[in-house]
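A single chain comes next, written as structure tokens; it is the form predicted alone.
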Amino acid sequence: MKNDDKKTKARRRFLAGGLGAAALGALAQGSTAGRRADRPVWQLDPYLCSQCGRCATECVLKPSAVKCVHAYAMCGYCELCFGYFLPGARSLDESAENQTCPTGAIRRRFIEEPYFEYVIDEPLCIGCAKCVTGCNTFGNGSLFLQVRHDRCLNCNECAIAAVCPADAFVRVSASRPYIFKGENDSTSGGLS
């Protein structure tokens, strides 16, 4: 019998010392998240970038991390977007042979006469910038490209900044990791 309780209390202590180092891991993680909240992350600047398509084709993921945003607080709604319209276009309705995107990712939406709500399909984007070259070279900027951090591997060199012509790229704090057009027009939001 007194073989069986040194086995009991044995299993004890194993079981306690466990759930210790557990809670003490536990513990340890959440000191941490603190941290990881204010790690920089990379980041598009959309103010810099020049729309090169090189997002789309150089990131490490296939589709692309780095995906189109629409500010709808910028958007003129117009029955003519330059972001979902080819120029020259032989009509404005969503045939495929008229939309500037490749792979349908915008959507269009009639509202009333003459206004339209563009919106983006993010698992459709490849990060091509096509909608967003319309959009700065005809329209008010609307659409940008940014980085989506819960598809980015986070490397330690994104494998796009490296490439990138415009050095768009940027590391920001992970606990602000989007650079949003129109929030703050005087800065880029970027950390050195």
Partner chain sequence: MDEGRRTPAVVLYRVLVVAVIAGVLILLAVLIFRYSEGAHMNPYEYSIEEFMDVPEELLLWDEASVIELDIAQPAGLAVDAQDRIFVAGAQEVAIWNAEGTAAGRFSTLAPARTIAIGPQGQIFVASVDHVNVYGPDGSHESEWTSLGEGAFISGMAATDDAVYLADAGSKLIWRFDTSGRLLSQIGRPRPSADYHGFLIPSRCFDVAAATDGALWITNPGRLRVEKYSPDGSLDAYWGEPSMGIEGFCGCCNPTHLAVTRQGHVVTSEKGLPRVKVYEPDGSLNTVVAGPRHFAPGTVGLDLAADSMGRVLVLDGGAGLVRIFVRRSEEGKTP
Contents of the next structure:
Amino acid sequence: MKNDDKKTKARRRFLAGGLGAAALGALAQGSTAGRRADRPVWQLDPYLCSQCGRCATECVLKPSAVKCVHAYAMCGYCELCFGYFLPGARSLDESAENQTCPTGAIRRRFIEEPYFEYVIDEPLCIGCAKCVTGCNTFGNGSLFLQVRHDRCLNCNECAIAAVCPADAFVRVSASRPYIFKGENDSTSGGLS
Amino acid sequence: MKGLLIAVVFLTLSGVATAPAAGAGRYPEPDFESGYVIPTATTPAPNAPSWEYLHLVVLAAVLAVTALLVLKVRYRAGVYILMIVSLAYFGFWRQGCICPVGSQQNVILGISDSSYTVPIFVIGFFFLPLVTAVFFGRVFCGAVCPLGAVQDVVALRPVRIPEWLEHALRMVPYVILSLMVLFVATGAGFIVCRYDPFIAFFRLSGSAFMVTVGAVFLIAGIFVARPYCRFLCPYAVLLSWGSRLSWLHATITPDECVKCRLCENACPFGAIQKPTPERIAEPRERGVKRLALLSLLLPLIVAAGMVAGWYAGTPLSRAHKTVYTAEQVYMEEAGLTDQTTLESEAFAAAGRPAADLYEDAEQVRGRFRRGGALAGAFLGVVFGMKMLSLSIYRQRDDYEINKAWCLSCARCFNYCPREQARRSGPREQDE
Amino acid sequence: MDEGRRTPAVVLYRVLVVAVIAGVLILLAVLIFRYSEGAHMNPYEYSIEEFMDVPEELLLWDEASVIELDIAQPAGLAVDAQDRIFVAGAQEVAIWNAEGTAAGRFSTLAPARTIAIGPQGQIFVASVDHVNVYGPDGSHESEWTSLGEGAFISGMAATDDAVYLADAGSKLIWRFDTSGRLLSQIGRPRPSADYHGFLIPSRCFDVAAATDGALWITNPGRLRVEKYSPDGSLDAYWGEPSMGIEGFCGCCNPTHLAVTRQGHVVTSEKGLPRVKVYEPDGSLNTVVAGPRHFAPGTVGLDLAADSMGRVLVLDGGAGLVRIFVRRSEEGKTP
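Coords for the form predicted together with its partner chain, given the form predicted alone:
Next comes the full complex, and the chain you just saw is listed first.
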């Protein structure tokens, strides 16, 4: 046992260097952490999003924690909405084959002539961004994707961020966890 | 920072199309006459940070209790129950991040990327098990880590792996550790999280591929006890360093070894070292000569590692998004492929010149080469030291625990007759 | 299972163990490069591919020439009686003669949204909420009063006696005389007369004046074009919501208008960027340029038609004025 102790001491000295370096690094880190200790969460910047469909396929959750969000204030409330209707829809009625959304998660409600409201039924939304492309192409771009934090597990490395082709995923502060479109035309939401 | 810059540029561009004048207000609002009020989208909040501190407190508590159970009470059933509790809490209930294994990457990112600040509780998750290891050995592995626990539960028919293979495979975590540091420091991502084989089980959700990998690990784990912990886990490297230095460490016997051989096959992880057989001492000069030769060889191995790492950097850099996007864009521009990818499409949509991307990619490649050389040097040192340590003869009289490999699971205690005596001792006195 | 007891079962175990471990390592290696190899399809792609092509028999215009623009944020295009070409941008107005050679430029007081040329050669340059008037030589003549807080001028037309401003913000056409005195407004909803005005879901709204004094105004929310008299009465309208070539699609099309000397109405659209010529009765005459002619996502194609029957398209994103001529073998010009 004594023999072992001696060896241990020698090894301890040898390895103390490595461990010390790691501790030093973390200490330096800790001192900067004090400045801005807020917890980071994942969010995607809708202005960078390229609607590639990976939010629907890559999230560890099924369905994805990314959902479509509607900035109603940007919406034209049109009767003919290409976020809602497929391009080339046979007829403009609300049957499923005419809808852009593969899961029928957009609900269309008549408000008054000639306005219609479009609401995302979040439990049905899979975050595929198909409607987002439609809305961006033909409409005002009021539909966009966001990580919904009531679902997001906040993985240490977001599986979508790892493969997002537009690098639209960013870590944002948990106190400002959304980057919404159309908020006072100021664009950087949680980015700044 | 770069992302932010791109964002700003893009926003300015898109602003030209849709919102040319600041202060011009919103899009024209419809004139609703029915009293309709324009709603706003909901913004459900993330979990409060206090949850993370609760997890940290639980982690500290479980570590402390495990250390007590392993070192003082010496009670395997207790360790096992605690392990199940940890599995339920950290694995199935908490469902994942952040875990100490993954937190290493956050710490590295915090050092390599000045724009990222590691939250304090993440630092806590990283250091608590390490500090515990320095004092009490790898009790984190024994009963706290959910990845270890799920493998421990299925380790039903462990086979003994030949010593040479055990030693060889135990080098793999050093490779993973180097790759992990390389990938984080070059901005290629958190590979340890990306390829975590068990998280899909905890969440009961995940990619089919990772579920398959996890299943393979669990099935293999029936015969090869804790394969991930022993042959892959990069955090185990740091813990084993800590554990080697440990102030107190679990011992097979509560007092003295009687060399009864009963514990010889007790450890499914190959962490029990037998007494060395009596052998004729080799001539001193021969040993010195061999040691000198190996010491001379060490710098050569390190240099070879550096060179290999430098050249491995370029192919490894293909795992970085910027590099594979640049390669794709280049192939398309050069007419080598007419197949576009989602990456090249997104790049085209962003409207940046391809030359910028190529330059970024070249920088990333450079980082990979330099980092690869460093990683290669580190691996050279590790392999060299391993050779050195294997070639040095150490006299061992008792059955001893290999502190670096021991997971503090307390399995071996029950095999020791001295332990049995200790347990029955007080009872006899009572009677 | 003692060392050295090499029963077949032990050997089998060992082989199995090595195989499993090797397999796992190979799997992991493959995995690391998974994303540089494949998985590049978007299963949820929103495709407008089938509407990108225009029937050849309708596509009877050729891009004869282009003018490369060297001004920041070109937003408005106009042609005067001598077919000179005016483009207004963030800081200046640039002028070319009909052949496309530079014929001068002058700087403006405010970023331009749209531009129109008056009967005496005055240059009306509209910003978000007001108009600046410049002389034919580019000297500043006057600044009209603002249309107010919510105004967003996106289109303008000038006739001999009036200037019409299309204000997407207040969803009205403002009619001024050429000296800047407000004469009237067009488009105030009159529910009692079952007239609901203009539906403007986004900042796209345009007006064009025909030589006979008639006004053509977009009603983008209803995907149609409306014809008004200068006094503000709605005379006619046409336009069909459709992704097809004959109709208008999206939530706000057409975005811009121009009227040719012969009275044809030229329209431009966003979403599916395309430029078309309609008869005054709303039937499709020809297609000037289809979606393939423009970059994806092109918006804001301002239009003008000159006395030679050419159609000019301002493609700000590409930094060009595209000049189209009707193919001669057809024997007629619109």
